[in-house]
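Below sits a lone chain in structure tokens, taken as the form predicted on its own.
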Amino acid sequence: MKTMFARAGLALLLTAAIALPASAHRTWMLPSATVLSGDDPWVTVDAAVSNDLFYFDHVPLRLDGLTVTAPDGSEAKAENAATGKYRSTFDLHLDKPGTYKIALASSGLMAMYEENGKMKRWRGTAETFAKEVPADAKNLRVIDSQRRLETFVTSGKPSDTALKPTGKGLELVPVTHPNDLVAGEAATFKLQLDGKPASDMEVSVVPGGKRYRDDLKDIKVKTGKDGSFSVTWPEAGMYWISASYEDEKTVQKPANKRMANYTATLEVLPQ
């Protein structure tokens, strides 16, 4: 019986730890625009976890760990910051030509164990991971996770100076820049784990509208040996989209199991 309840709060513990794409909840941000001009140009940015893509139904997106990276490398900062019922918003003053990077990331430990004939869930950082949890703790089960989100917008002409991966988790590469996506042409990526080609990976791609329709209308493809990956885009619009790695060879203790997860949203525009 306590192995059978060890399994079943073990997968409640996966269950937590990433939202994989094929649930029911999608977490994203959502800028107002991509692709702007003018002489003092700015972006609203959504945030939420919904079950339809980019409408607000479900709970705000904590911006925690928000990072801006403007066209110099520099960080910029996220103006008028809240969080509601459903959502939350924010500012971006678009006040130097180039490209930005909007990313929210976390990182931590998740552990599962069993105290005097109860399973007991903690989160925290590998720092906190020895004072709060038992040394001797009885099934113990340790998951690293790793989340990152992503969306893209250009003032002017694009940039790739912001673009850089950190050489952390799994992150996205651009070869065609994410904001000259154009329908009906084809766009190349690369996915990176930890700095190095994340081959053989399932990612899913999936337009915006579904309140609005029956299929989901979701695009699967792999990545190469490279990392790379293709996408042609059927239509114009807001597009959602996630990879997801795990295994049990590249973590470190305390973990035995890793996690990571990247999520972006995307604009294709019309030709």
Given for the second form:
Amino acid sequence: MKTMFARAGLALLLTAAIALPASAHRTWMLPSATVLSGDDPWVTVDAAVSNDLFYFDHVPLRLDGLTVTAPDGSEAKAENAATGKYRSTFDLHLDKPGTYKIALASSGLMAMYEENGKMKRWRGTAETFAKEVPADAKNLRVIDSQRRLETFVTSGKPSDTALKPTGKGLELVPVTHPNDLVAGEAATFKLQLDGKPASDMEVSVVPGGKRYRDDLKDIKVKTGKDGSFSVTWPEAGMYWISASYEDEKTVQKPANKRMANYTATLEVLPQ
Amino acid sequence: MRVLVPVTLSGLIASPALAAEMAVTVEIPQLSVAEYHRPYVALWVERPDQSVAANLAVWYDVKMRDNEGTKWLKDMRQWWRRIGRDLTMPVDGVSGPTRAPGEHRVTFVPGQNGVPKLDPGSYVLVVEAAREVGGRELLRIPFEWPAAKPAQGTAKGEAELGRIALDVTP
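Okay, that's the form predicted on its own, but what's the structure of the form predicted in complex with its partner chain?
So here's everything in the complex, that chain up top.
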């Protein structure tokens, strides 16, 4: 069961990474609410891949690698998970006050090489690489990839414990709390790569609701020396923010390319 | 139907003649809609920098089973962000049931009956209303505290609130 899940996750990873440069498909999670009051709140979350935000019209996003961090740092359980034609969905019972981090993360190696004149694709880990990929593979390209997709929900007062980054791959470190975003106000975040400031990176900010307007209305911002960037939200709504990193210098064998991607869905409320 | 509800507990006990007080009149409009629920209403006092000086009153479904009426407190967005999310409801002297359409006058004596004391300076009274299957509206009335002589400020709502008046007496 576990291997099957792992394989499905890597399959997605591979498709996503290979498709990335050519396709504008966006991966996302969409929570039903991010700011909640009351004694017994629940949220339901959709996960999908599509062009326009946030509409289910392409493929569901598999939930392998889903981790929910509760306000006390413990792991919370997603309930009623299901995958349909266009979207996956799950529920989350917010049984503790504070902020939850919902993350879909995947990492692994992808290889492309020629064998008997045919293009081969492989995915796995550094351990399985040596066993499964021929040592004399021709035109071998190996990508070490980490992808992380996040969203945040808060019951009552926003808290910080669940927001702590893992230190692996590309991650967002909030300066402004991600569940305290208001139209017309500026919010600041920091991007990290493996726990260190990710400077001079482009962050793309795209508002949802694309079906009902012509312009994408996206905002591009650059991170500073300390990895920080600020966004002043033009209006209330759900936003998709994303950044990608790649390089061929700091890679670890057997990879010859490193790719990391971070994406989050953030809700901005009206004043 | 009650049109004028006599002052809440916090008000009447202290005699207005003895202490400087603020009297707030909130008009909840009569709406002809298919599904009507009384609005949730919050009254608070903020400083010019929008920090909170006093959380005066929150009218919501206090009697619902399992405290379920608290589920919609967040719909009073500003109140929730500035005050509500830091509290455990109900709060004595602040929580109260929703009110029917009509004018409601409530008085507060800063420094008494749990209402925080206000240092001399400029303040803003904020009234926010949010109605189930309806809209949300927020009104502000600036005032000086303490008042040198009786003063009145008013604001007029367009949807979820009617006329709001603040009478400050020395």
